[in-house]
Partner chain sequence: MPGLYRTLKYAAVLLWSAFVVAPLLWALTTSFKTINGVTGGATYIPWLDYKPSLEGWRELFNTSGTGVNIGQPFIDSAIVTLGASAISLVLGTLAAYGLSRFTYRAGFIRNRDIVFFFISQRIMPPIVLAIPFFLMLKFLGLLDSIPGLILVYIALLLPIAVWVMVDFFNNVPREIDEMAMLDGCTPIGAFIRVVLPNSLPGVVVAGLFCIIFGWNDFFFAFTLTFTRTQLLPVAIVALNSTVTPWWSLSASSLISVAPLVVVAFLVEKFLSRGTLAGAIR
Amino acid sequence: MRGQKYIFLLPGLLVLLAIILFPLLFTIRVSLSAWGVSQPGLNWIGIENYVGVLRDQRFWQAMVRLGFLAVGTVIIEYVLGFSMALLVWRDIRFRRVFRVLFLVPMMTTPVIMAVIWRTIFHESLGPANDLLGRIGIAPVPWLTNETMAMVSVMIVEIWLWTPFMFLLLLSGLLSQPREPFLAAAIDGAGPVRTFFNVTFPLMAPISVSALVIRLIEASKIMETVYVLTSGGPGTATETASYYIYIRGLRDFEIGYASSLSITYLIIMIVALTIIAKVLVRTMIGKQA
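Let me see this chain alone, in the form predicted in complex with the partner chain.
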(Lines of atoms letter the chains of each structure in order from A and count residues from 1; the text may use other names and numbers.)
(Lines give C-alpha, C1' and ligand atoms only; values in the text may rest on other atoms or scores of the structure.)
Protein backbone atom coordinates (compact mmCIF):
# COMPACT_ATOMS: atom_id res chain seq x y z
CA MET A 1 0.00 0.00 0.00
CA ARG A 2 2.76 2.39 0.99
CA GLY A 3 4.61 2.07 -2.29
CA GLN A 4 1.63 1.58 -4.53
CA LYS A 5 0.23 5.04 -3.90
CA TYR A 6 3.14 6.63 -5.72
CA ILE A 7 2.29 4.75 -8.91
CA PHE A 8 -0.76 7.00 -9.20
CA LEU A 9 0.75 10.39 -8.50
CA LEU A 10 4.30 10.25 -9.73
CA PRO A 11 3.94 9.80 -13.50
CA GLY A 12 1.74 12.86 -13.88
CA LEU A 13 3.64 14.92 -11.36
CA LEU A 14 7.04 14.15 -12.82
CA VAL A 15 5.92 14.82 -16.38
CA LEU A 16 4.46 18.17 -15.40
CA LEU A 17 7.49 19.07 -13.32
CA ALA A 18 9.75 18.21 -16.22
CA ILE A 19 7.71 20.14 -18.76
CA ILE A 20 7.05 23.20 -16.59
CA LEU A 21 9.81 23.50 -14.06
CA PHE A 22 12.68 23.28 -16.48
CA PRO A 23 11.36 26.09 -18.69
CA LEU A 24 10.59 28.24 -15.68
CA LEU A 25 14.02 27.88 -14.10
CA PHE A 26 15.61 28.35 -17.49
CA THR A 27 13.64 31.53 -18.09
CA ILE A 28 14.82 32.90 -14.76
CA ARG A 29 18.42 32.19 -15.76
CA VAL A 30 17.98 33.70 -19.21
CA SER A 31 16.43 36.81 -17.68
CA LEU A 32 19.80 37.46 -16.03
CA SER A 33 21.60 37.42 -19.38
CA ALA A 34 21.82 39.73 -22.37
CA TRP A 35 20.77 37.00 -24.82
CA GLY A 36 19.81 38.72 -28.05
CA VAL A 37 20.62 39.00 -31.73
CA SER A 38 24.05 40.51 -31.08
CA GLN A 39 24.82 38.32 -28.05
CA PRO A 40 23.34 34.85 -28.70
CA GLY A 41 23.77 32.61 -25.68
CA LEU A 42 23.95 32.85 -21.94
CA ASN A 43 26.12 35.39 -20.23
CA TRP A 44 25.68 37.01 -16.84
CA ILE A 45 24.59 40.59 -16.45
CA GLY A 46 22.86 40.35 -13.07
CA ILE A 47 19.63 42.23 -12.64
CA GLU A 48 20.35 44.77 -15.35
CA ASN A 49 17.35 43.59 -17.40
CA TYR A 50 15.05 44.01 -14.41
CA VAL A 51 16.23 47.58 -13.94
CA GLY A 52 15.28 48.10 -17.56
CA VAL A 53 11.86 46.53 -16.97
CA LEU A 54 11.17 48.98 -14.14
CA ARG A 55 11.85 51.88 -16.49
CA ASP A 56 9.97 50.33 -19.41
CA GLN A 57 6.88 52.55 -19.71
CA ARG A 58 5.50 50.63 -22.65
CA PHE A 59 5.47 47.45 -20.55
CA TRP A 60 3.72 49.07 -17.59
CA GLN A 61 1.16 50.65 -19.88
CA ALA A 62 0.55 47.24 -21.37
CA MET A 63 0.10 45.80 -17.87
CA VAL A 64 -2.44 48.45 -16.91
CA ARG A 65 -4.25 47.96 -20.21
CA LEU A 66 -4.30 44.22 -19.63
CA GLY A 67 -5.70 44.73 -16.13
CA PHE A 68 -8.46 46.94 -17.48
CA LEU A 69 -9.19 44.57 -20.36
CA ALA A 70 -9.21 41.44 -18.21
CA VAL A 71 -11.28 42.80 -15.34
CA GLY A 72 -13.66 44.65 -17.68
CA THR A 73 -14.38 41.69 -19.93
CA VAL A 74 -14.66 39.22 -17.08
CA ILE A 75 -17.20 41.39 -15.25
CA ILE A 76 -19.27 41.76 -18.42
CA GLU A 77 -18.94 38.03 -19.11
CA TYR A 78 -20.11 37.30 -15.58
CA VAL A 79 -23.17 39.52 -15.84
CA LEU A 80 -24.10 38.20 -19.28
CA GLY A 81 -23.23 34.59 -18.49
CA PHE A 82 -25.18 34.63 -15.25
CA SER A 83 -28.17 36.29 -16.94
CA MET A 84 -28.21 33.74 -19.73
CA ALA A 85 -27.74 30.86 -17.29
CA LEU A 86 -30.72 32.10 -15.25
CA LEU A 87 -32.83 32.50 -18.37
CA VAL A 88 -32.26 29.00 -19.73
CA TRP A 89 -32.13 27.39 -16.29
CA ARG A 90 -35.83 26.45 -16.32
CA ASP A 91 -39.30 27.58 -17.33
CA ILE A 92 -38.32 28.25 -20.91
CA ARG A 93 -39.10 26.37 -24.07
CA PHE A 94 -36.34 24.86 -26.19
CA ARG A 95 -33.95 25.41 -23.28
CA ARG A 96 -31.67 22.61 -24.35
CA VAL A 97 -31.39 24.11 -27.84
CA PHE A 98 -30.45 27.47 -26.34
CA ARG A 99 -27.98 25.82 -23.99
CA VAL A 100 -26.15 24.15 -26.88
CA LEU A 101 -26.21 27.38 -28.85
CA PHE A 102 -24.79 29.42 -25.97
CA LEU A 103 -21.92 26.96 -25.57
CA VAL A 104 -20.83 27.04 -29.21
CA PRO A 105 -18.43 30.03 -29.13
CA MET A 106 -16.41 28.33 -26.40
CA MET A 107 -15.80 25.42 -28.74
CA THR A 108 -14.44 27.59 -31.52
CA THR A 109 -10.79 28.36 -32.02
CA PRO A 110 -10.19 31.90 -30.68
CA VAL A 111 -7.70 32.98 -33.35
CA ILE A 112 -9.86 31.70 -36.14
CA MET A 113 -12.93 33.44 -34.86
CA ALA A 114 -10.85 36.57 -34.37
CA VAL A 115 -10.01 36.39 -38.07
CA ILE A 116 -13.72 36.16 -38.88
CA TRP A 117 -14.44 39.07 -36.54
CA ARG A 118 -11.78 41.06 -38.33
CA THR A 119 -13.74 40.70 -41.55
CA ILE A 120 -16.88 41.73 -39.68
CA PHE A 121 -15.16 44.86 -38.38
CA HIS A 122 -13.73 45.72 -41.80
CA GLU A 123 -14.51 49.41 -42.22
CA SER A 124 -15.77 49.41 -45.79
CA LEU A 125 -16.51 45.76 -46.58
CA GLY A 126 -17.63 44.38 -43.18
CA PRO A 127 -21.21 43.82 -42.08
CA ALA A 128 -20.83 45.77 -38.81
CA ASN A 129 -20.62 49.14 -40.49
CA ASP A 130 -23.02 48.07 -43.24
CA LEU A 131 -25.76 47.23 -40.75
CA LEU A 132 -25.12 50.40 -38.74
CA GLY A 133 -25.31 52.37 -41.96
CA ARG A 134 -28.76 50.94 -42.70
CA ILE A 135 -30.09 52.46 -39.48
CA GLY A 136 -28.35 55.72 -40.23
CA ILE A 137 -25.23 55.50 -38.08
CA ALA A 138 -21.97 56.71 -39.54
CA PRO A 139 -19.23 54.10 -40.15
CA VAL A 140 -17.25 53.25 -37.03
CA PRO A 141 -13.44 52.94 -37.26
CA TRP A 142 -13.55 49.62 -35.40
CA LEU A 143 -9.90 48.70 -35.53
CA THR A 144 -8.17 51.97 -36.34
CA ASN A 145 -9.41 54.24 -33.58
CA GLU A 146 -7.70 53.79 -30.20
CA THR A 147 -10.88 53.53 -28.12
CA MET A 148 -12.84 51.54 -30.68
CA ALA A 149 -9.98 49.06 -31.10
CA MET A 150 -10.19 48.30 -27.37
CA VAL A 151 -13.96 47.94 -27.65
CA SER A 152 -13.56 45.56 -30.58
CA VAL A 153 -11.09 43.38 -28.68
CA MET A 154 -13.50 43.32 -25.76
CA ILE A 155 -16.45 42.37 -27.95
CA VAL A 156 -14.54 39.43 -29.39
CA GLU A 157 -13.30 38.30 -25.97
CA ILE A 158 -16.83 38.50 -24.59
CA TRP A 159 -18.19 36.56 -27.55
CA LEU A 160 -15.54 33.88 -27.07
CA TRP A 161 -15.63 33.46 -23.31
CA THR A 162 -19.07 34.32 -21.97
CA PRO A 163 -20.01 30.69 -22.80
CA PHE A 164 -17.41 29.37 -20.36
CA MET A 165 -18.84 31.58 -17.61
CA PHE A 166 -22.30 30.45 -18.68
CA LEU A 167 -21.26 26.80 -18.47
CA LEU A 168 -19.81 27.07 -14.96
CA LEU A 169 -22.74 29.08 -13.63
CA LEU A 170 -25.46 26.98 -15.25
CA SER A 171 -23.92 23.77 -13.97
CA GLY A 172 -23.90 25.42 -10.54
CA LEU A 173 -27.54 26.42 -10.86
CA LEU A 174 -28.55 22.94 -11.96
CA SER A 175 -26.88 21.42 -8.91
CA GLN A 176 -28.73 23.63 -6.43
CA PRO A 177 -31.26 21.97 -4.13
CA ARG A 178 -34.91 22.79 -4.81
CA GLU A 179 -35.93 23.53 -1.22
CA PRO A 180 -34.63 27.10 -0.77
CA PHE A 181 -36.41 28.16 -3.95
CA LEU A 182 -39.64 26.47 -2.89
CA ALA A 183 -39.39 28.21 0.47
CA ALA A 184 -38.91 31.56 -1.25
CA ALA A 185 -41.90 30.88 -3.50
CA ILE A 186 -44.04 29.95 -0.49
CA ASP A 187 -42.97 33.20 1.19
CA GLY A 188 -44.28 34.97 -1.89
CA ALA A 189 -40.91 36.36 -2.98
CA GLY A 190 -40.88 37.70 -6.53
CA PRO A 191 -38.11 36.90 -9.04
CA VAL A 192 -35.96 39.85 -8.03
CA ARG A 193 -36.12 39.17 -4.31
CA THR A 194 -35.61 35.44 -4.88
CA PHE A 195 -32.49 36.24 -6.86
CA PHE A 196 -30.90 38.48 -4.25
CA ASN A 197 -31.97 36.51 -1.18
CA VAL A 198 -31.65 32.94 -2.43
CA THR A 199 -30.03 32.40 -5.82
CA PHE A 200 -27.14 34.81 -5.53
CA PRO A 201 -26.01 33.74 -2.02
CA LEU A 202 -26.30 30.06 -2.98
CA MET A 203 -24.26 30.69 -6.12
CA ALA A 204 -21.59 32.79 -4.39
CA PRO A 205 -18.95 30.04 -4.07
CA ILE A 206 -19.43 28.96 -7.69
CA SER A 207 -19.39 32.60 -8.78
CA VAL A 208 -16.06 33.14 -7.07
CA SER A 209 -14.47 30.13 -8.74
CA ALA A 210 -15.91 31.07 -12.12
CA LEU A 211 -14.62 34.64 -11.82
CA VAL A 212 -11.17 33.51 -10.71
CA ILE A 213 -10.88 30.86 -13.43
CA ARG A 214 -11.88 33.37 -16.09
CA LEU A 215 -9.55 36.05 -14.72
CA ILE A 216 -6.67 33.59 -14.91
CA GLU A 217 -7.45 32.87 -18.54
CA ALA A 218 -8.13 36.52 -19.37
CA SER A 219 -4.80 37.60 -17.92
CA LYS A 220 -3.19 35.83 -20.87
CA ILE A 221 -5.10 37.72 -23.60
CA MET A 222 -2.97 38.05 -26.69
CA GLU A 223 -4.23 35.94 -29.60
CA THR A 224 -7.25 38.14 -30.30
CA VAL A 225 -5.05 41.22 -30.11
CA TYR A 226 -2.52 39.65 -32.44
CA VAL A 227 -5.13 38.91 -35.09
CA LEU A 228 -7.43 41.91 -34.75
CA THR A 229 -5.11 44.86 -34.25
CA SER A 230 -1.53 43.62 -33.86
CA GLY A 231 -1.51 45.77 -30.76
CA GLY A 232 -2.43 48.88 -32.68
CA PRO A 233 -3.26 51.47 -33.59
CA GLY A 234 0.16 52.42 -32.25
CA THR A 235 0.27 50.51 -28.98
CA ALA A 236 -3.35 51.21 -28.06
CA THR A 237 -4.36 47.55 -27.63
CA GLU A 238 -1.00 46.05 -26.69
CA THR A 239 -1.31 43.64 -23.76
CA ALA A 240 1.57 42.40 -21.61
CA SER A 241 1.76 39.04 -23.37
CA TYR A 242 1.72 40.65 -26.77
CA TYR A 243 4.43 43.13 -25.86
CA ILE A 244 6.65 40.35 -24.53
CA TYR A 245 5.99 38.44 -27.74
CA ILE A 246 7.20 41.40 -29.79
CA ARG A 247 10.36 41.90 -27.75
CA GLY A 248 11.16 38.21 -27.43
CA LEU A 249 10.05 36.34 -30.50
CA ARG A 250 9.98 39.13 -33.07
CA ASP A 251 12.90 41.35 -32.05
CA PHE A 252 14.64 38.33 -30.51
CA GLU A 253 15.73 40.10 -27.31
CA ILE A 254 15.46 36.81 -25.42
CA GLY A 255 17.17 37.96 -22.24
CA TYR A 256 15.11 41.09 -21.84
CA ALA A 257 11.86 39.38 -22.82
CA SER A 258 12.56 36.71 -20.20
CA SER A 259 12.86 39.29 -17.45
CA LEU A 260 9.62 40.84 -18.70
CA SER A 261 8.05 37.36 -18.52
CA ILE A 262 9.16 36.74 -14.97
CA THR A 263 7.97 40.17 -13.85
CA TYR A 264 4.64 39.58 -15.59
CA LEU A 265 4.24 36.14 -14.01
CA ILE A 266 4.97 37.42 -10.50
CA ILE A 267 2.56 40.32 -10.86
CA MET A 268 -0.12 37.96 -12.18
CA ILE A 269 0.29 35.51 -9.31
CA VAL A 270 0.22 38.27 -6.70
CA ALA A 271 -2.69 40.12 -8.30
CA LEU A 272 -4.79 37.00 -8.84
CA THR A 273 -4.16 35.81 -5.29
CA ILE A 274 -5.28 39.15 -3.89
CA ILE A 275 -8.32 39.29 -6.16
CA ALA A 276 -9.29 35.73 -5.21
CA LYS A 277 -9.01 36.54 -1.48
CA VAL A 278 -11.01 39.74 -1.86
CA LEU A 279 -13.70 37.95 -3.88
CA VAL A 280 -13.99 35.19 -1.31
CA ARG A 281 -14.31 37.72 1.49
CA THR A 282 -16.85 39.99 -0.18
CA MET A 283 -19.00 37.35 -1.86
CA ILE A 284 -18.86 34.40 0.53
CA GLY A 285 -17.60 35.88 3.78
CA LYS A 286 -20.69 37.97 4.39
CA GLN A 287 -22.92 35.01 5.13
CA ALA A 288 -20.40 33.18 7.25
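Can I have the other form now, the form predicted on its own, not the form predicted in complex with the partner chain?
One chain, no partners, no other molecules: that is all that follows.
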Protein backbone atom coordinates (compact mmCIF):
# COMPACT_ATOMS: atom_id res chain seq x y z
CA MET A 1 0.00 0.00 0.00
CA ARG A 2 1.35 3.39 -0.99
CA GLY A 3 -0.17 5.08 2.04
CA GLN A 4 1.11 2.53 4.49
CA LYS A 5 4.13 4.64 5.45
CA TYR A 6 1.83 7.40 6.67
CA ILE A 7 0.18 5.05 9.14
CA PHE A 8 3.45 4.83 11.06
CA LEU A 9 3.53 8.62 11.31
CA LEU A 10 0.02 8.79 12.73
CA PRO A 11 0.87 8.16 16.43
CA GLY A 12 3.51 10.88 16.47
CA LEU A 13 1.19 13.25 14.62
CA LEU A 14 -1.58 12.65 17.14
CA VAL A 15 0.81 13.36 20.02
CA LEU A 16 1.93 16.62 18.38
CA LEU A 17 -1.68 17.66 17.85
CA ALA A 18 -2.46 16.88 21.49
CA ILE A 19 0.43 18.88 22.95
CA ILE A 20 0.38 21.78 20.46
CA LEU A 21 -3.01 22.21 18.83
CA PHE A 22 -5.24 21.64 21.86
CA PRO A 23 -3.42 24.14 24.15
CA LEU A 24 -3.45 26.70 21.34
CA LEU A 25 -7.18 26.31 20.70
CA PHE A 26 -7.92 26.38 24.42
CA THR A 27 -5.86 29.56 24.83
CA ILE A 28 -7.82 31.20 22.02
CA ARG A 29 -11.07 30.21 23.74
CA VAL A 30 -9.85 31.56 27.09
CA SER A 31 -8.79 34.82 25.41
CA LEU A 32 -12.39 35.39 24.43
CA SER A 33 -13.54 35.16 28.04
CA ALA A 34 -13.18 37.29 31.18
CA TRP A 35 -11.69 34.46 33.23
CA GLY A 36 -10.04 35.95 36.29
CA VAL A 37 -10.28 36.27 40.06
CA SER A 38 -13.72 37.85 40.01
CA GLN A 39 -15.09 35.72 37.14
CA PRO A 40 -13.71 32.17 37.24
CA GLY A 41 -15.87 30.85 34.40
CA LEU A 42 -15.29 30.89 30.64
CA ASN A 43 -18.01 33.46 30.04
CA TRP A 44 -17.96 34.72 26.45
CA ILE A 45 -17.02 38.40 25.97
CA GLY A 46 -15.90 38.28 22.33
CA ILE A 47 -12.98 40.45 21.27
CA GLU A 48 -13.16 42.77 24.26
CA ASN A 49 -9.80 41.56 25.57
CA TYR A 50 -8.15 42.17 22.20
CA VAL A 51 -9.51 45.72 22.13
CA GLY A 52 -7.89 46.18 25.52
CA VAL A 53 -4.59 44.80 24.16
CA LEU A 54 -4.59 47.39 21.36
CA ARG A 55 -4.93 50.14 23.98
CA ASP A 56 -2.38 48.64 26.38
CA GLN A 57 0.63 50.94 26.07
CA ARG A 58 2.61 48.93 28.62
CA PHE A 59 2.37 45.80 26.45
CA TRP A 60 3.52 47.60 23.29
CA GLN A 61 6.39 49.23 25.14
CA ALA A 62 7.38 45.77 26.40
CA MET A 63 7.29 44.50 22.80
CA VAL A 64 9.63 47.31 21.69
CA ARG A 65 12.02 46.47 24.52
CA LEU A 66 11.86 42.81 23.58
CA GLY A 67 12.69 43.61 19.95
CA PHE A 68 15.66 45.76 20.93
CA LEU A 69 16.89 43.19 23.44
CA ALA A 70 16.49 40.20 21.10
CA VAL A 71 18.00 41.78 17.99
CA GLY A 72 20.84 43.45 19.90
CA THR A 73 21.90 40.34 21.79
CA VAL A 74 21.61 38.02 18.79
CA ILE A 75 23.80 40.26 16.59
CA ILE A 76 26.50 40.42 19.27
CA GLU A 77 26.22 36.67 19.90
CA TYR A 78 26.63 36.01 16.19
CA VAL A 79 29.77 38.15 15.91
CA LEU A 80 31.33 36.68 19.05
CA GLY A 81 30.26 33.13 18.20
CA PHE A 82 31.65 33.39 14.68
CA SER A 83 34.94 34.82 16.00
CA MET A 84 35.27 32.03 18.55
CA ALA A 85 34.42 29.40 15.94
CA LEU A 86 37.05 30.77 13.56
CA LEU A 87 39.60 30.74 16.38
CA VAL A 88 39.23 27.06 17.26
CA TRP A 89 38.64 26.06 13.63
CA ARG A 90 42.28 26.90 12.92
CA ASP A 91 45.05 24.55 13.91
CA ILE A 92 46.06 26.25 17.17
CA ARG A 93 47.44 24.88 20.42
CA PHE A 94 44.94 23.74 23.05
CA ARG A 95 42.16 23.88 20.46
CA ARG A 96 40.16 21.17 22.22
CA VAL A 97 40.52 22.92 25.57
CA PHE A 98 39.15 26.14 24.11
CA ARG A 99 36.20 24.30 22.59
CA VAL A 100 35.22 22.95 26.00
CA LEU A 101 35.77 26.30 27.77
CA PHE A 102 33.63 28.17 25.26
CA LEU A 103 30.73 25.79 25.94
CA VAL A 104 30.80 26.09 29.74
CA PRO A 105 28.13 28.88 30.03
CA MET A 106 25.70 26.79 27.98
CA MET A 107 26.09 23.85 30.37
CA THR A 108 24.58 25.73 33.31
CA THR A 109 20.93 26.44 34.09
CA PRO A 110 19.91 29.98 32.98
CA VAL A 111 18.19 30.71 36.30
CA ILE A 112 21.28 29.73 38.30
CA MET A 113 23.53 31.85 36.08
CA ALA A 114 21.14 34.80 36.45
CA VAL A 115 21.37 34.49 40.24
CA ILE A 116 25.17 34.44 40.02
CA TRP A 117 25.21 37.48 37.73
CA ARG A 118 22.84 39.30 40.07
CA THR A 119 25.42 38.80 42.82
CA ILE A 120 28.20 39.98 40.48
CA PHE A 121 26.23 43.14 39.63
CA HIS A 122 25.41 44.00 43.27
CA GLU A 123 26.16 47.70 43.60
CA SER A 124 28.03 47.59 46.92
CA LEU A 125 29.05 43.96 47.42
CA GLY A 126 29.43 42.66 43.85
CA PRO A 127 32.84 41.87 42.34
CA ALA A 128 32.06 43.89 39.19
CA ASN A 129 32.11 47.23 41.03
CA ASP A 130 34.93 46.03 43.25
CA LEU A 131 37.13 45.48 40.19
CA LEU A 132 36.10 48.84 38.72
CA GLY A 133 36.97 50.53 42.01
CA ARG A 134 40.46 49.05 41.95
CA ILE A 135 41.16 50.87 38.68
CA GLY A 136 39.62 54.13 39.86
CA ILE A 137 36.17 53.88 38.26
CA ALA A 138 33.12 54.86 40.33
CA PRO A 139 30.57 52.13 41.17
CA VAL A 140 28.10 51.45 38.36
CA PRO A 141 24.38 51.12 39.23
CA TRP A 142 24.05 47.92 37.21
CA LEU A 143 20.53 47.00 38.30
CA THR A 144 19.11 50.29 39.58
CA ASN A 145 19.68 52.52 36.56
CA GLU A 146 17.28 52.05 33.62
CA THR A 147 19.96 52.03 30.93
CA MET A 148 22.45 49.91 32.86
CA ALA A 149 19.75 47.43 33.85
CA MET A 150 19.04 46.78 30.18
CA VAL A 151 22.78 46.50 29.51
CA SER A 152 23.06 44.00 32.39
CA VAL A 153 20.30 41.82 30.96
CA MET A 154 22.01 41.90 27.56
CA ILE A 155 25.37 40.94 29.10
CA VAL A 156 23.85 37.91 30.83
CA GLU A 157 21.96 36.82 27.70
CA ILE A 158 25.11 37.15 25.59
CA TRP A 159 27.10 35.17 28.17
CA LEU A 160 24.50 32.40 28.23
CA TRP A 161 23.80 32.02 24.51
CA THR A 162 27.02 32.89 22.67
CA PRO A 163 28.20 29.25 23.16
CA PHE A 164 25.06 28.06 21.34
CA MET A 165 25.88 30.29 18.37
CA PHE A 166 29.52 29.19 18.56
CA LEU A 167 28.51 25.52 18.44
CA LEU A 168 26.28 25.93 15.39
CA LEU A 169 28.81 27.99 13.46
CA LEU A 170 31.73 25.73 14.35
CA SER A 171 29.74 22.75 13.07
CA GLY A 172 29.20 24.64 9.83
CA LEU A 173 32.86 25.50 9.48
CA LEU A 174 33.93 21.89 10.08
CA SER A 175 31.55 20.71 7.34
CA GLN A 176 32.86 23.07 4.66
CA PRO A 177 34.84 21.62 1.72
CA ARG A 178 38.57 22.36 1.64
CA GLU A 179 38.85 22.98 -2.12
CA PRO A 180 37.63 26.62 -2.14
CA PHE A 181 40.12 27.52 0.61
CA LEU A 182 42.96 25.81 -1.22
CA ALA A 183 42.05 27.69 -4.39
CA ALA A 184 42.01 31.00 -2.48
CA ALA A 185 45.44 30.20 -1.00
CA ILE A 186 46.84 29.42 -4.45
CA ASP A 187 45.46 32.74 -5.75
CA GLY A 188 47.31 34.50 -2.96
CA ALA A 189 44.25 35.66 -1.01
CA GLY A 190 44.97 36.80 2.53
CA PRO A 191 42.93 35.89 5.65
CA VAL A 192 40.58 38.87 5.36
CA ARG A 193 39.90 38.40 1.66
CA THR A 194 39.46 34.65 2.14
CA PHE A 195 36.93 35.26 4.90
CA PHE A 196 34.75 37.70 2.95
CA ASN A 197 35.01 35.93 -0.42
CA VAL A 198 35.03 32.27 0.64
CA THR A 199 34.28 31.59 4.30
CA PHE A 200 31.38 33.96 4.85
CA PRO A 201 29.53 33.11 1.60
CA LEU A 202 29.87 29.38 2.27
CA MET A 203 28.60 29.90 5.82
CA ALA A 204 25.64 32.06 4.77
CA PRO A 205 22.96 29.30 4.87
CA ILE A 206 24.14 28.09 8.27
CA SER A 207 24.38 31.68 9.51
CA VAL A 208 20.77 32.36 8.52
CA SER A 209 19.60 29.21 10.30
CA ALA A 210 21.59 30.08 13.43
CA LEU A 211 20.28 33.65 13.51
CA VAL A 212 16.65 32.63 13.03
CA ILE A 213 16.83 29.85 15.63
CA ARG A 214 18.41 32.18 18.15
CA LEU A 215 15.92 34.97 17.41
CA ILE A 216 13.07 32.56 18.09
CA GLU A 217 14.61 31.69 21.44
CA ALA A 218 15.52 35.31 22.25
CA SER A 219 11.92 36.41 21.66
CA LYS A 220 10.95 34.37 24.75
CA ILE A 221 13.35 36.07 27.19
CA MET A 222 11.86 35.55 30.63
CA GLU A 223 14.13 33.81 33.18
CA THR A 224 16.92 36.36 33.02
CA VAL A 225 14.58 39.31 33.47
CA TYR A 226 12.63 37.56 36.24
CA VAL A 227 15.70 36.73 38.33
CA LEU A 228 17.99 39.64 37.51
CA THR A 229 15.74 42.70 37.55
CA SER A 230 12.09 41.58 37.92
CA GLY A 231 11.36 43.95 35.05
CA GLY A 232 12.80 46.94 36.91
CA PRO A 233 13.73 49.50 37.71
CA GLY A 234 10.10 50.39 37.13
CA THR A 235 9.35 48.71 33.80
CA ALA A 236 12.73 49.47 32.18
CA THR A 237 13.56 45.81 31.44
CA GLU A 238 10.05 44.40 31.28
CA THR A 239 9.63 42.20 28.19
CA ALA A 240 6.40 40.95 26.66
CA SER A 241 6.78 37.49 28.20
CA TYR A 242 7.31 38.93 31.66
CA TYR A 243 4.36 41.30 31.29
CA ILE A 244 2.12 38.40 30.25
CA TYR A 245 3.35 36.50 33.31
CA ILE A 246 2.43 39.45 35.54
CA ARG A 247 -1.09 39.79 34.13
CA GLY A 248 -1.75 36.06 34.11
CA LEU A 249 -0.04 34.57 37.15
CA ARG A 250 0.27 37.60 39.45
CA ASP A 251 -2.91 39.53 38.74
CA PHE A 252 -4.68 36.29 37.72
CA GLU A 253 -6.35 37.91 34.71
CA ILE A 254 -6.22 34.66 32.74
CA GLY A 255 -8.52 35.78 29.93
CA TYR A 256 -6.64 39.00 29.28
CA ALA A 257 -3.25 37.28 29.60
CA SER A 258 -4.39 34.74 27.01
CA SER A 259 -5.30 37.51 24.57
CA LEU A 260 -1.86 39.05 25.19
CA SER A 261 -0.26 35.66 24.46
CA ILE A 262 -2.14 35.20 21.19
CA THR A 263 -1.30 38.75 20.07
CA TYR A 264 2.33 38.19 21.01
CA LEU A 265 2.38 34.89 19.08
CA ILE A 266 0.95 36.47 15.92
CA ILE A 267 3.44 39.37 16.07
CA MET A 268 6.36 36.98 16.55
CA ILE A 269 5.30 34.73 13.67
CA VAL A 270 4.94 37.69 11.29
CA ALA A 271 8.13 39.45 12.45
CA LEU A 272 10.32 36.33 12.39
CA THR A 273 8.97 35.33 8.97
CA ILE A 274 9.86 38.75 7.56
CA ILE A 275 13.29 38.70 9.22
CA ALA A 276 14.00 35.20 7.89
CA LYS A 277 13.08 36.26 4.34
CA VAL A 278 15.24 39.38 4.57
CA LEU A 279 18.20 37.36 5.85
CA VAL A 280 17.81 34.80 3.07
CA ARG A 281 17.65 37.49 0.38
CA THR A 282 20.59 39.51 1.73
CA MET A 283 22.92 36.67 2.76
CA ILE A 284 22.00 33.86 0.34
CA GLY A 285 20.05 35.47 -2.51
CA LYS A 286 23.05 37.38 -3.84
CA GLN A 287 24.95 34.12 -4.24
CA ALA A 288 22.18 32.31 -6.11
